[in-house]
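Just the one chain here, the form predicted on its own, laid out as structure tokens.
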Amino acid sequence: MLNEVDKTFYEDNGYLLVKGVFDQNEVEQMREGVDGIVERALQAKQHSNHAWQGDFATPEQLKKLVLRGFHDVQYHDAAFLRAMIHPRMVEVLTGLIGPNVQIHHSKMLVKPPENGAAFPMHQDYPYFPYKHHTMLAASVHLDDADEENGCLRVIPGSHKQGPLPHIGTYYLHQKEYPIAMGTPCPAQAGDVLFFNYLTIHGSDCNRSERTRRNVLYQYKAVTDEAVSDGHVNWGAGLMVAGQQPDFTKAQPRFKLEPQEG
């Protein structure tokens, strides 16, 4: 699935769209999984809105925007664990990262029709910085995505600039890096967009009558080391490909604190 031309394109541009990683049946299982998570979150009253609050829209417009997002979806539905370690995913990951690959975390993002919120341009690095920058995102498309329903946009080659200063809640200055600056990456359901966590990316509002659902996995090389303790996830460290060469690092070290009350 991955050839030298693909690898060179990724190294030069910081992203790569791979077509048809998942078939129609696998996509439908994940769609049902996303819908189930949203429904259960509503029942549990755990449905928070992840729409960014900033200066790219008026306060009246911001009130109408919605972005549903939940982390570590493999704990909610087995379809996402199967996708995380899918042979076609692993083939691409080992080609881009190397033979020993770990999952860092997963999340799902849902942009509903007509009022699905934009996601301003940013790098993922500030959220979970690592020493060797092997971290990449694999954005699994569960719906066809185009400019009308807010497909992902990237700035090719921006990963070569290294970490950039972000403002507020980890977004780039929107006047310097407007969403329109990004190259649109239209994709079909089942396609996966891989991009380095230093690649500047974002997405515009969903102005269509179609939902845009994505599941995003963050992977890294097993030898890459965290710069800080931020953004800890229970699933971090699961081997997706290859081996963990250091026996003492096979499990993340979490400290459990009893809840009061």
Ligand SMILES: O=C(O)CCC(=O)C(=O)O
Second form
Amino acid sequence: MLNEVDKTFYEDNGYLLVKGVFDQNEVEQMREGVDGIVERALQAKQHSNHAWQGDFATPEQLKKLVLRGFHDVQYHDAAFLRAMIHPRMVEVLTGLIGPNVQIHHSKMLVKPPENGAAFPMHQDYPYFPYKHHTMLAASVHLDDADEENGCLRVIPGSHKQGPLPHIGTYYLHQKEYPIAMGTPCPAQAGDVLFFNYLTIHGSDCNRSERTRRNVLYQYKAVTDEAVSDGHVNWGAGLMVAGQQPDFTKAQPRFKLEPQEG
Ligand SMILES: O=C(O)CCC(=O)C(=O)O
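Return the structure block for the form predicted in complex with the named molecule; the form predicted on its own was the one displayed.
First the chain shown before, then all remaining chains and molecules of the complex.
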């Protein structure tokens, strides 16, 4: 599925759109998965708005914007575990990262019609910095996305600048990096946009009458080591492709403690 041209494109630009990684049936299972999580969150009264805050929009605009987002979706629905280790996904991952690949975490995001929240331009690096920068996002499209419903945007080649100083809640200064500066990456349901965690990216509000649903997986090379990681997740380090070459590192770096209830 991945040829040398694709690999060179990713190396040069820091992103790659791969068409049709998931078929209609797989997309449908994930849509049901996302809708089920939102419904169960509502029942559990954990349906809060996850729209990013900051000075990239006026306080009035921010009040209206809505984002439904939850982490580690493979613990909610098996469709997301199947997608995480899907042979077509793994084929691309091994082409871009190398033979030994681990999951770091996953999340889903739903931008509802008309007021689906924007993501100011940022790198993912500050959230979970690693030494060798192998981390990449695989954003699985569950709906067709275009500029109108707030598709992802990237700044091609920006990963080559290395880590950049981010402000406050981890986004880049919007005067220097307005969302409009990003190249829109329209995609269809079933397509996956792969982008390195140093690639500057973001997305505009959903101004359409259509929902935009995505599931995003972060993967890394097994040999890449955390500089620091505030992003502790169940399941981080599961092998998605190849082997863990160091027996002593197969255990999570985190201590598990039982919780009340
Ligand atoms: O999918 C999007 O619109 C942006 C997601 C994003 O930037 C992120 O989760 O870091």
